[in-house]
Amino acid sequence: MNPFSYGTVVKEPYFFDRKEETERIVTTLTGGNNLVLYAPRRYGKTSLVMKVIESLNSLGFACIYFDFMTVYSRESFIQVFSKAIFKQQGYTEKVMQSIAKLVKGIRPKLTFDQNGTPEFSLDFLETKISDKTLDSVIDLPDKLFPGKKRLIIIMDEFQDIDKLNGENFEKLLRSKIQHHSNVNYLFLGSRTHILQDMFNNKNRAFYNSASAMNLGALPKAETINFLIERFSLSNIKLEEDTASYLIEQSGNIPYYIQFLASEVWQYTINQKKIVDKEIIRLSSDKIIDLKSDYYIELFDHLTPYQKKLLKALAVSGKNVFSAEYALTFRLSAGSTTQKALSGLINSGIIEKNENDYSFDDPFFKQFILRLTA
């Protein structure tokens, strides 16, 4: 079986390290505070919340989990906010009688399928969702069941409440949960510098609202012992360099490392018995190929211009606005590169970490290498 694993919720034993951060949203948590974690795509972010979410249950916490990227209007918040709450609770008749009666403007349906498995549904009682109603969805886990067990809710990919009327539903979600007593929040995304900007600008609803912690990348000797480890477990040998590189190709990124590591063991258990460059190489190749078709498709929307930056990222993230910069990547003005990067950014393609800039896939990067050779 193979030792690596990604693209889904990763659990022990392929769930490692983290322990300090973990410990850290814990103790802020059940300290009574409110957490935000700012963290790019494929660290990990989801993996390290469950695993926060068993630390917090086992201390007698209750936690809702919400992913904002399910939501596109205020009736899908309701829905899917409603379903969390009401999942976390347990799919009983008194629930569901909680439920209505707290929130007049919606009817809570509980069926079931033909395998017995409950199925939760709302009816909307009015034509337009109002304010009021909007407000007792969002007060219900402070109100459902007071007096007992804290809740902790998790909510994901925060920055796409944008989607939500802007700025009109971020100040209400935010005057709302500041009286909340009996329940502390976790903010997660992946759009760091929208997160950063909805936290940090003081004309923004959630400035101050909450402790930040940014997620980095994984310490690179645990990260070595790690693989080293795992390719072990099938008798594969792996050096401590080899391990590095490994590490080097996937951008430090830890799905990315799960996903070449686990090319590499496919190589490498049929065929040797211990790993080199060269085969995480052909294993890096391999994947370029696997998803050369959506590499190019997504090539081909940018701008001319923005492929032209892109390249020039490719070579270097740093100093992007310099004289230097523009001269040796023949770029045009600064303005018109901010423009560009902004919609790089935007797209999820390019991360900006103070001021450099690197690629969310390293694999997208080699790619675009591979069209400058």
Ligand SMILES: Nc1ncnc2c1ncn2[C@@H]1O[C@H](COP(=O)(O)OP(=O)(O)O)[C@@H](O)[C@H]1O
The other form holds:
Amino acid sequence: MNPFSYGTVVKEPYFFDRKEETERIVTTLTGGNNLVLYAPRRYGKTSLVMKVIESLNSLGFACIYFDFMTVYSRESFIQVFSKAIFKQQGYTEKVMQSIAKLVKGIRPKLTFDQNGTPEFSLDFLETKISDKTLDSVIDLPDKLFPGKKRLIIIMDEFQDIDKLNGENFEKLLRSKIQHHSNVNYLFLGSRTHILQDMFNNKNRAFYNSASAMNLGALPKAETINFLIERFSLSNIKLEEDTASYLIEQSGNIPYYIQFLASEVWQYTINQKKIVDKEIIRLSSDKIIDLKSDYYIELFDHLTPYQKKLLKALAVSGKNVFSAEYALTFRLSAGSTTQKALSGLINSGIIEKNENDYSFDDPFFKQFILRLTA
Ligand SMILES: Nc1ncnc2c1ncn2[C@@H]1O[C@H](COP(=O)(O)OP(=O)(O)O)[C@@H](O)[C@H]1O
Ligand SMILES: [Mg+2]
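Provide the structure of the form predicted in complex with this ligand, given the form predicted alone shown above.
Below is the whole assembly, all chains and molecules, this chain first.
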């Protein structure tokens, strides 16, 4: 079996490191503070949070986890949120009755499929979800655990709350949760610039409502050890500097490291017993081939100037606004570049870091470099 895993939440043995981060998150939350954890997509936020939940559970905290990615309306929020509560509390008649009693505008239903697995659904009793119903849904966890157990609520991909902003959802949520004295909140998100604005901008509802933590890449030495060890299980040899090369080709992003390693393993397992750089290059090519339809489409949708800028960014993401950069890559005035760059960031293609700009997907970057070559 392939010793690498990517695409979903990973657990041991596919998960390594993050001990300090786990500890810091747990300490912050158990100390009674809210926390916002940022990192670009595919850095391992959700996997880390599953570890955090295990830890919190063992300390006697109850955790409710849900993902804003699937939320696009008040209805869907209520659905996703109450389902998460059921999951934590158990799918019982009793929980259902308390929910029905506490929230007037909804009627929760529990059915059982052929295997006896409970399935949860909701009927809405209002044509348009009222603020009152929404209020009482948000207050549910606080009410369901009166003073007993401390509770942690985890909202993944929290920046997606933006999708509901027309409805003033953000304000409403903030005004409610500040009164939840036995609940602490952990917010996770991958669109750093959106989240930072939500939590650092004085005019936004969530201003100053949580401590912030940034999740970085996995440490290099540990990643190298992980790769060497996982390959060695199949008697495949990987030298340290080849492992380094693999990490570099994956943009040092946890997901892409395991993706590429997994392709390399497939290539190697039936042929050689040692990984070299050539195999890593061939495996990268394979990944780019696999995704090329998608990449072509992504590229086609850009404006001509964005295409030009993207090609420049594939070569270098540093000093993008310098005169030298403009000259080297034949770019126009800074404001034109700024506008195109914002577009690339908003569509999730480019990430803004402290001092430079990088590709969200290192293989898309390689694809672009090949267009230019
Ligand atoms: N601590 C880790 N150790 C090993 N691989 C990891 C780790 N964290 C993340 N990954 C890799 O990254 C992929 C994406 O992780 P995920 O938790 O879904 O990230 P995010 O929630 O930030 O998008 C995982 O499927 C796995 O391949
Ligand atoms: Mg995630």
